[in-house]
Amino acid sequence: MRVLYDHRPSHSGHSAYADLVLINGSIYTGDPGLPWCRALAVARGRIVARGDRSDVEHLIGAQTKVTDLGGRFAMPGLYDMHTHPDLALAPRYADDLDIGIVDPTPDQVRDAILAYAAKHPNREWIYGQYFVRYTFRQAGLVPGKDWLDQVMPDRPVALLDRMWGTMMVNSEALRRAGITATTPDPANGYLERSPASGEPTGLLIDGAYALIHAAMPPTPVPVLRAAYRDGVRYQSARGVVSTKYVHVCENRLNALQSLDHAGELTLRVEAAISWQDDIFPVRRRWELLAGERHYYRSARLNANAVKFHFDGTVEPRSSYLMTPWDGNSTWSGKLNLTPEHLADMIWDMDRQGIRVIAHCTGDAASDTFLDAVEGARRRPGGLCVRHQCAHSTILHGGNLKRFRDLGVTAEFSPVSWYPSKFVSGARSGYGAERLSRAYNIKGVLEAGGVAVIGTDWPVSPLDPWIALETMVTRANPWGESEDRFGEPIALPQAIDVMTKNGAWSMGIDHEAGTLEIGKSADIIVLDRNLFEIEPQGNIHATKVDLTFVQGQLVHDRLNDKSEAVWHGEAPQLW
C-alpha cells in the first residue's frame, strides 16, 4: 500500500530543510498581503517560505526536490463543492444504457433502447440515462409509460432525465416496483398520475424514483470504486484539490475508502450522506450518522455532511417558488421536508458538527432553508457549522445578505449561468423574469456572502475551468451564442470563489485555500497566465501541468517519469 499521508507524532524531529522548493514562477497566492511571489518552499506538506529565490534558498538541502517553473503561472488549487462522479460514471462500468446525446429526440431515445435491448438480451432491467422532457414537448409527445410501452412492453425500462429530477419508466418497471394507483407519494417526491384514474403515468419526480431503484440491485462497490477513481483522476488533472461528493451511502463510502487506502484519493473529499432516499436507498443511514462515519475518516476523506433535495427542478416544475409557476395556476412547487422537520434537523446536525447541504433551486426553498438556519443559530448547543445552499438557482434579493449574516455558503452550478441550447430548452421554464436574476453570484459577493461553485456533474461537465471562464464572461465559451446571461464578476473574484471560498465552505480556510506560510501546499501550475489572456474562449482550455496536494505531487501532465500518482492529459469522460 502506498504511504499517502506523511503523519508524524507532534514531538518527532523535523529536518531543517524543505521537502519541495518551487522557483522561477509567476505565483498568484490569493493572499492580499502578498498577492504574487516567484518562489515557494514546502515542508511536511505546508508552505514554510515564499518570496524570491533568495527567500527560499537557505531551505534547499541535499534531499530537497527543486522544481524550476520556467516562468509558468501557479496558483492555489481549485475547489469543486458539489459533484457526482458515481452517478455519471457508474453506468459505464455497470454497462447500463448511455444514450450519449446531450438532448436526444424521442426517436433517438427509442433507437437507443432498442439497440441496447438487442445487445443485452439477458439483462433483466434496461436502465440508464438520459432523456430530456423538452424534446418530447417539441415533438408534440408526452413522455411516460404509454410512450415507453410502445417501445419496450415486456422488459422493465427506467431512464433518468438529464437533471436527475425525473425518471421515466414503463408499465413493467412499475409492476416490478409494486407501484399502483394506490401507492402514496413519498414525502420527498411524487408520482405523476392520470387526473381521472390516479394511475401513475410513468414519470416519477424527485425522491419518488428511489422506489424504482429500491426494486433494482444496488450498484456494486467495485463499480462505484472504478467510477470514483476516474472522477478523482480527472479532477486532479484539472487542478481540483478538494471536492464534495454529495449523496453517498455505505457502498459509496466503502468505494472511496478503498481508493484512499490504495493511495489514489488524490484530493480531499467531503462525502455527504443522503438524509433521505432522494436517489437510492441508504440502508445504514442512521448507523453512519450515529458514528459509523468516523471509521472512514482520514486526511483526505470525511463524511461529516448530509445532503437532501429540499425542492425539485425546473422541468417537472417542482422547484419551490415564491410566486406561482405561471399566471394561470396556483402551483408554486413543493418542499420535500416540512419546515419543522428541517429546523429540528439542522439544529441536531449542527450540534454534532455535521454540515447540512440542501438542494434549493426555487427562491422559496432557499428562503425557508435560511429561516431554518437562523432558527438553529438561536437555539443552544450549536457549533455554527457552515451549512450550504446547493444550486441557489433563483434567490430572492432580500436574502442575499443573509448568507453573510448566517454564515451559509451559496453554491452555484455552472451549466445554466451561460447561454446554451440546454438553457434555452430546459431553463426557459422559469420564465424571463426569474431567469434574469438566476445564478446571482455577484449579488451574494457584493452582499458580503461566500459563493462557491459545484459542477454538479453529470448535470454540468466536471471540468472546473468552464465554470471559471463563464463566471468572468457569462458567455458561451465556444462562441455558440452571442448572448450574455447574468452579471459577470472579475477574475480575482472568480479565483477566490474557486479557491479560498471553497476552503471556507469546507471549514478548512485556516489551513488551505491560499498560498500562505503555514497553510497546506495545494498548488497548481498552468500552461498559461490567467491574467494575461482574453478570458472568453481561453480560460476553459487551460492545461494543468502540475497539481500538488498537501505538498504531494499528484498529477504531472508533461513528465510520465515523475513520482506523481497520475500522468498525462485528463481522461476523456464524456
Contents of the next structure:
Amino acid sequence: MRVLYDHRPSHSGHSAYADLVLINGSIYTGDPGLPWCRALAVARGRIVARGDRSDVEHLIGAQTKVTDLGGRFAMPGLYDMHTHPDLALAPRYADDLDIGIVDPTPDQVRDAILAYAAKHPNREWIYGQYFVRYTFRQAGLVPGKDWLDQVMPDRPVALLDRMWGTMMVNSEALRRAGITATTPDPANGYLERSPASGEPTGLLIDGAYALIHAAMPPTPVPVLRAAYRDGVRYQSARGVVSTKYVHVCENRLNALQSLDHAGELTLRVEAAISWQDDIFPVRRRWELLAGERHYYRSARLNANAVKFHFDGTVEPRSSYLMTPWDGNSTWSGKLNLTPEHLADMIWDMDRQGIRVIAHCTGDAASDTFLDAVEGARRRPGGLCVRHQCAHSTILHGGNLKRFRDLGVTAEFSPVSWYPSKFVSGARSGYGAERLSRAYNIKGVLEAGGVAVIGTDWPVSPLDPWIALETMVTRANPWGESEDRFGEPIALPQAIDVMTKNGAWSMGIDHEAGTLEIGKSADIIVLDRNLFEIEPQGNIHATKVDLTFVQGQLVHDRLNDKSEAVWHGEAPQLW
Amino acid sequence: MVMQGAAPIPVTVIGGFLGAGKTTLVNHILSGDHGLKVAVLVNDFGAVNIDAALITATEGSLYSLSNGCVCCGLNQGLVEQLEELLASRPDIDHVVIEASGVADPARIMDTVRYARFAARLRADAIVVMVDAAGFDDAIAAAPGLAEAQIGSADLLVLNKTELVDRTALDAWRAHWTFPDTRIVETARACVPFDILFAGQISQRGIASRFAAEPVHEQATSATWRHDGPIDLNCLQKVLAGLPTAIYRAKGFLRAHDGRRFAVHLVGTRLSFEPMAHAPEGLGTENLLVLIGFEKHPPFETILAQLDGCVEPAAPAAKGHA
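Return the structure block for the form predicted together with the partner chain; the form predicted on its own was the one displayed.
The complete assembly is shown below, putting the previous chain first.
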C-alpha cells in the first residue's frame, strides 16, 4: 500500500543501492521475530535489509552513506503521545510586558507600562504581568480602570496580578471587549463592580479573563512557530520520532505547517484540534473538522484528531470518580460534558476518521468515555478509529480489558507514577488506596490493551526518558524518595509502550514503530545499552547520539559537521 | 418575611499562614456564645477541637453543635460543598471558611462571588490572621504568599500579641499597616464577635436588632437615620473613606431613583445589596449603624458627611394639583 510520504513520480528510477547503511551496531529491533541485529540498510526512508554486515554489504553503492556505530546501542525512535510545547514556550516569545520586579509599586507598574508602550508603538494591546494588590494598598491606591486610565487612556491594557487570579484592565480594554454594567458574569468568575452603579471597576476575576482574551488578537503564528521549533528540536535531540500535540487551533496548525515547509518538522506530529475553548479560542474549529484540516497534511503532519477535557484534575478534586473522594462526603467529581454529548460526538468524529483524545483522570470519566466508544462502535458508519483515553490516572479494574475490546489507547502521563514531592503533595489527594492502583500500565497490558505515554509538558518534563526509566522502576530517578507504588513493567515491555504502541495509537503500526524490513527507518542511536545498565538513575540520563526519521538524519549530538537538521545537546527548556 | 429569608448569607473567609491561629479562631467561633447559626468549613477537620458532648447530630460530613453551629471539613470542590451546605442547611446565618495556610484567601472569596452564588451568598469579609511572633518567619518562607494574604485582608488580626512586646507590635504595624487597614490585636485568637459578625445585628434582615447595644466593651457605635433619598456615589465615597477606627457599618437605604439597598461594610469591603422593599419596623428610610473599635472614631464628622449625601428635596411637587 502506498502512503503519502512514500510518493514519488512514477517515472523516476530507483537506485539499486541503499541510501543509508548502519553497521557494527547493537541494534534492538522491537520485532520478536528478530529482536537483535548488527546492521541495517535503508532506502527511500524504509528499512530494506537487516542482519549482519554481510546481509547489507551488497546494498552499499557509491552514493550510500555508511555509518559505523562502533558497537553502540540502537533502537526504534520514541513516541510521545500527548504533549504541549506551545503552552510552555509561547509566552517566552510573545514579548508581552513583563515588569520583572518581585513587588512592583504602582509607580513602577506605571513606568513599565509607559516604557513598554513607547517601545512597542504598533502593538495593539499592552498585555502582561504583574501587579500586586498589597503595594497598591500600601500606597493608598485602588487598582482598576480608574488608576490605569490615568496611566494609559487610549491603548487597551490588561495586566495580571502576581497570583494570576485577577486581571486589571483599563476602560479602553473594557470597551473593546464590549464589557459594560449589563455584561453578565461568567459561570466561573466575575467582574468586580462598583457597589453603587454596577459599573465594572476594571478588575476581572478568574473565568472573566476570557472576555478580554476573546477581544485580544490570538497568539501570532511567528510566536507559536518559535515555540514549536524549540520543542521539536528538543524532542528530536531526545530521540522522539512521533508525537501528538494535543490542543491546536488554526494559528498553531499554520505554525506547524510553516516548520514543515522549512524542513524543520523533524518528527511526525498528530495535532488534535481543541473541542472546547477553555485553553484558547479555536475560531475555525468547525471548518477544520469539516475538512480544512487536510490542507495541513503531509508526511510529517496531520490534524485528524480532536482533544477535549472530560473531567478535571486531582488538586481541585474535580476528577470524576466511581466512589466519593473520601468517606465524609458524597462528592465524587463531575463531568464537563454530558454523556449524551460525548456519545454523539465520538460517533460523528469516528465517521470522519477523526481520533478523539479524551482527558479522563478519574475512573468514572474513562468508564463513561469507554461506554461512549462502545456505543459508537454499534452505530452505523463508524471507521473504528483508535480513540485515546488521555492520562488514565485512575482506571477501574473492570475496564482494563475494554481497552483491548474497543481498540482504545490507554495513555499515561509519567509525572506522578513515580514518587516525588509533587506526588506526595497534590496527588495524594486521591488517597493511598487509589494511589496504589494509579497509572495501571501493567493492568492494561496484561489485559491485552495498548498503553502509550505522553509527557504532557508543561505538567511534567518534555523528556521521555524519565517515563521510560520510571515505568521500569516506579522509583524516583533522582533518589529523592524511597517510596515506590504501582506495578513496574519489564524493559522490553516499556520500550514497546514507547515505540510500537505509539505507532499503533497513531494508526501507523503497519509501517513504523519497529525496525522491520519495509517499515520506516525511525532509528535512534544511544550512548548506552539500555539492557546492560542498572535502570534506576541511569535510563533517564540516556543521551541520544543520532536520530533518524524516515531515514533522514535529523539530530546528531556529537558531529556538528554532519548533514543533520539539529546538532549538539538538547536545549535547556526548563 | 419572604425577603428576609431570601437575603444572601454572609461569608467570612479566614486566612493566614500556618500557625497564625486560624484553627484557634475556628474553635472560638464553634464554642462561642454569639447566638448565631454559623456553618464553619474547616480546612483540617482533625485539628478542630470539638467536644463530643456538644455534637447533637451528624448528617453526612456535617456536624451539628449544641450552640447552633455546624461544622464540616473542606473535602471536595468548594463550589459543590457550598451548594450542598445551602441545600441541606438553608437556616444558616453565617458561613465561615477556613483557608489553608498556603492559600490566598482572596481566591476562595473569588469563588464565593461567582455568579452562581449571587443572591445566595454575600462576601462579608476576608479576615487574615497574622502571628505577631512568627510573621518574619512566614514572610521569609513564602514572601509572595504572606504579602498576598495581607494584601487581600479586609480585616487583619494580629494574633499572639502576648508573645511579643509593644515595641515589636508597633514596629509590625508601622511596616504593614496600609492607609485603609483595620487591625484587631488578639491573644489566643479571641476576636470579638461584634467584629466578626457585627453581633446580633448581622442576622439577616432583622431590623429590630438594630436597637441592640454592641456587647463588647471595647466597641463603640453610632446610628445615622435620615428620610431623604441618597446619592449612592457620594455615599460610596464616604464609606470607602471612613477612618480606620470604623470596622463595620450596616444598614438600609433608599437611593434617589427609588432603589433600596442593604449596605454592608466590613473593614475595606463595601457592598450594596439590592432589596425589593424596606425591611419591616425600620421607622425611617435610611439607617446606618457604624461600629468602631479600640479608638473613639470621629462619629460626628462622619454623620455630617452622611447628611451631605442626602439629595436636596425635590422642588415641591410641581406636577401635583
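Residue numbers count along the first chain shown, from 1. Please read these numbers as outputs of a predicted model, since none were measured by experiment. Rigid core: the largest C-alpha set superposing within 1.5 Å between the two forms.
Rotational displacement of the minor rigid part between the two forms [degrees]: Expressed in whole degrees, the smaller part rotates by 46 degrees between the two forms.
Per-residue Cα shift, residue 209, between the two forms [Å; core superposed]: Between its two positions, the C-alpha of residue 209 lies 6.8 Å apart after core fitting.
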